[in-house]
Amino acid sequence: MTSPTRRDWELPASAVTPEALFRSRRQLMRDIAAGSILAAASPLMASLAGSAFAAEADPSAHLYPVEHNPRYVGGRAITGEKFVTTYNNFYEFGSHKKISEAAQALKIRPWTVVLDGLVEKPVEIGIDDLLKKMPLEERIYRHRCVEAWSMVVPWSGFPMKALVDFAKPRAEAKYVMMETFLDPKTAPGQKQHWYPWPYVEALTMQEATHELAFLVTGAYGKPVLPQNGAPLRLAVPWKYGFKSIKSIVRFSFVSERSETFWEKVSPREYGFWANVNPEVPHPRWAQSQERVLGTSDIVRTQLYNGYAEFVADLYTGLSGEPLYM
């Protein structure tokens, strides 16, 4: 029997991340979680993680690190955690990239998630109760921002399909609308009345149940930090980063497509689909290359961010749609 062709994002981790260092960090965190290293080692763990932010206050911290799924790898070296956690878009806390400290104001507990719309029965569930019901794993994904920079992140979380199955949508549901929190006292960016708060994004049901659609609850072997979308964010690696909505509080299953946040703000520049395509420029800049965060590298952008073989069939018959904006 011949062995199956290995997919681009199924490269062995040894070929993708020269990171004995990253793996040793994860093992260290496993040892700490198991109690084999004294709690006094936590400053060392924080130092090794390369992040100025601690996740100890998150009550889900004991769940991490989770088992790595070798099916999903990033195709190049994992981006250093200090870059991923300090270079952030999160307009709720400001339109600049240095919002990581301000985002610590986000209260991640209590946090409830609503599943409503065209479902058998609407549900409101606490994030920790939801985590108990979901199959947590780690996946390494590429992330391509519409601003032409990129990174590779070891996300932890669960397939979005698991959440869809839990919600039990009715047959007439065609889209999943997602909504982030609304709290202008905590997030000063939400006081900017020219933005249509709260942040809203959406996927088709086919996209939401695709194996690559992933709901993130952790990163780098720990709970995901506020600036990266705690306690629950989306990762759809074949789309531009603005589709990966952060800090989600609601999933609504609907039959009709509504405008998303950036469609309302600037429909000429940001559309519903937002699939990565190097041949389709943004109205204000080219998309053919990307700057790799934390390095001086400029690399060629790939169609669907390198995942074309696996997601292109989602868009057959949609030639009239602006799929790449």
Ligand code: MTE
Contents of the next structure:
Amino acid sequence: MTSPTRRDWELPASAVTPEALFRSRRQLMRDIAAGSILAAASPLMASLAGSAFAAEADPSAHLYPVEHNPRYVGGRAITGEKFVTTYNNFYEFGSHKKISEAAQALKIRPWTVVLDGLVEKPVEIGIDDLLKKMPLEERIYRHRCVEAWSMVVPWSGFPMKALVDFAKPRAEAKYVMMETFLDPKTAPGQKQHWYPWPYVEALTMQEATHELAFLVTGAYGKPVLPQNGAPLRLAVPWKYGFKSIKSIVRFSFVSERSETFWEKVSPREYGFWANVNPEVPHPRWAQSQERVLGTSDIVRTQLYNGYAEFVADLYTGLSGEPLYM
Ligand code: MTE
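Could you present the same protein in the form predicted in complex with the named molecule, rather than the form predicted alone shown above?
So here's everything in the complex, that chain up top.
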């Protein structure tokens, strides 16, 4: 379906990166990584990949691209990198979509991740040491924001289950709470005291260890950029995008969860489960359709964002609760 008038988030269809073209760019990046194309080609690589941002400065750049896992397909054209890296929600850097420049202030090294709470032994680990221990792969996932726009992204990272296994939670752990960095000097949005910083999200242990729950460290065959949640971000594609917390510094295993960021901001509008459900409207807008970022397409939203065959089993006991909440 095409919208009658083009609004700012609707970009021309010509802007979409078809998967085949993306693949040939990947091959080019591999050739560059393998040294068969001169390293001096880096700026060329950035421009070919459609990004104005230089991910090569990231010390983990040599790890990418990682092996593609064909089990997870986007079902639509991959969204052009320039849209994914310039149209963002990252309230730490402003409550609008144009935060990509401001987010470059985020200092992604040193970056320490804490695993604590109901675990055998709390751990603090630097992101580069963590990356060495985790099985990196690439997956193409759909992403559906609660604001009714969507995108398809080739993320790199590792299954969250690998992190949970590494943390060794005790049997009493029922939830994993995740927390974003807190640094108002770097992230001016965190000076807006009416928001309950730091950004916090949570999953049940079943959700966190589900095969689809993915911790993102890269995108488009390179380290993930600050605006998309570097150096470590969640992707839970069957849930609204706000569950996919960015720039994580802590995973705490708990028996009772506390409220998440958006639940505190507006409990009437944003719930804990936040499973994509086209039949449950947001109090201020419908959820039956979504605008596909980088195109002028409007498509029907699917239950669990089209991942029902993977995740519906997780929610069979919850039929009394609206999945949206
Ligand atoms: N994580 C943090 N720390 N802060 C945020 O504002 N926004 C969420 C999610 N994770 C957000 C966050 C929302 S609403 C969405 S839709 C996605 O990040 C957007 O991810 P993207 O900018 O990579 O598209």
